[in-house]
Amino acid sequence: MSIGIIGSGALGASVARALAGKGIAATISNSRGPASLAALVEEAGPSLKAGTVEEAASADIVVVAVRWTDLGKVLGSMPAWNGRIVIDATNPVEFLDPNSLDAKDPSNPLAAYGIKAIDLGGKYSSAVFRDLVPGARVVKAFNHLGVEALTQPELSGGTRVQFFSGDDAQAKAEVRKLIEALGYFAVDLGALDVGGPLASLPFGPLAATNFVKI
């Protein structure tokens, strides 16, 4: 299956490096265009290529790795998904300017980490995400650990756990294969309504929990 990545920040670039490290072909994209990705592609090697957002979005499996505040703008212009698998690797947080008042807000327990939670009006993030990609088969994955873990599947003599969840059994099976091909131990958290909230940063009970299979 072809793989596309939308977003080339810390998350998207880490997914790209993880795939390239295993020789898995992928197309990475961002809003600035393919030329801006030349250094990353050269670093990663021949299995990674740069493309437009539309090219990445046309892949069989599409990893969405953009900031939550940009989701509506990025996904609002996409063509029909037509049953393609879309991996929601996002989390509902806003990154703060370190010099802003928000970054020094004592009522924000995440201010020390440079982020704040975004109010979703009682919804969980993957439910919001799912509405932005009508016709896609959404699987939540690659979001519950720090980005540095994406290129380090082995830890303490064991294998890191990567959680995933979704409502389509075939889509989840394909994502499981991808997670395992990257060297991780894949753990299915069930339906999106169950697994999404469990693993979503910043407040999901499994978020940032680094399990290792020995």
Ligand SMILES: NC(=O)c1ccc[n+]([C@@H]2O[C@H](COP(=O)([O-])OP(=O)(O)OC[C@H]3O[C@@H](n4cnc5c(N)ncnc54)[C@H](OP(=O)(O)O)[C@@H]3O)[C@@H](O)[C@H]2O)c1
Given for the second form:
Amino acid sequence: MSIGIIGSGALGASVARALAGKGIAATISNSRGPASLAALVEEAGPSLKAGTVEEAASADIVVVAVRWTDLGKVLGSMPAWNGRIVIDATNPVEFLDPNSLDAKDPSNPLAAYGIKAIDLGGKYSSAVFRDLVPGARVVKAFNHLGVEALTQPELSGGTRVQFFSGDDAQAKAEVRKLIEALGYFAVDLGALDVGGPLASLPFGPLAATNFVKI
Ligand SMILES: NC(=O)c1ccc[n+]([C@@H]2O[C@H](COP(=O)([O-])OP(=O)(O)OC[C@H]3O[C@@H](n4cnc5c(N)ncnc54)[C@H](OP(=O)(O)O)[C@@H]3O)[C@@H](O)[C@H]2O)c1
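Having seen the form predicted on its own, please provide the structure of the form predicted in complex with this ligand.
First the chain shown before, then all remaining chains and molecules of the complex.
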């Protein structure tokens, strides 16, 4: 299975490093083009390639690691997904400019983290995401912990849990294999309607909490 990553920021680069650490081949992309990724590719080693967004998006498994506010632009002009697996690693939050009034808004419980929740009008984020990738098999994963967790599968004498959820059993089986190949204990939270809201930041009850399999 080929792997593409769209987004090379905190999350995309961490996924890339985690894959590279296990020698798993992947193509990473961002908005500035492959040349801007030379340092990351050199650091990660020969299993990681830099590509265009279109190249990353044509992989068998595509990890989407861009900010929620950029999703429409990034996913708006993709070729047909044709049943390929898309990992929704996003969370519906807006990153705040630390100098903005929003960053100091006392009514925002997330201001201290430099983010605010995006109002999805009662929908959960993976349902919105799924509509942006028609024909893809969406699995939600890699979104519920800080990026530093992605290269530290072992914790407190046990194995860190990575949650995943989705509606297609075969797609989930592939993502489970990937999570396990990275050294994590994979926990299937069920359908996207169930697992998505459980593990989505900012307010999912299983989000941002480390679970460790002893
Ligand atoms: N940071 C975390 O700890 C964490 C943890 C779990 C989940 N998440 C989620 O992961 C997502 C990404 O977060 P992040 O912290 O990695 O954000 P980030 O550091 O700002 O990185 C965003 C990446 O998206 C790329 N991008 C933006 N527009 C694009 C376009 N039109 N085409 C291709 N690439 C584009 C950017 O490209 P350039 O590099 O060229 O600007 C950048 O590489 C968010 O949804 C976030 O909620 C983050």
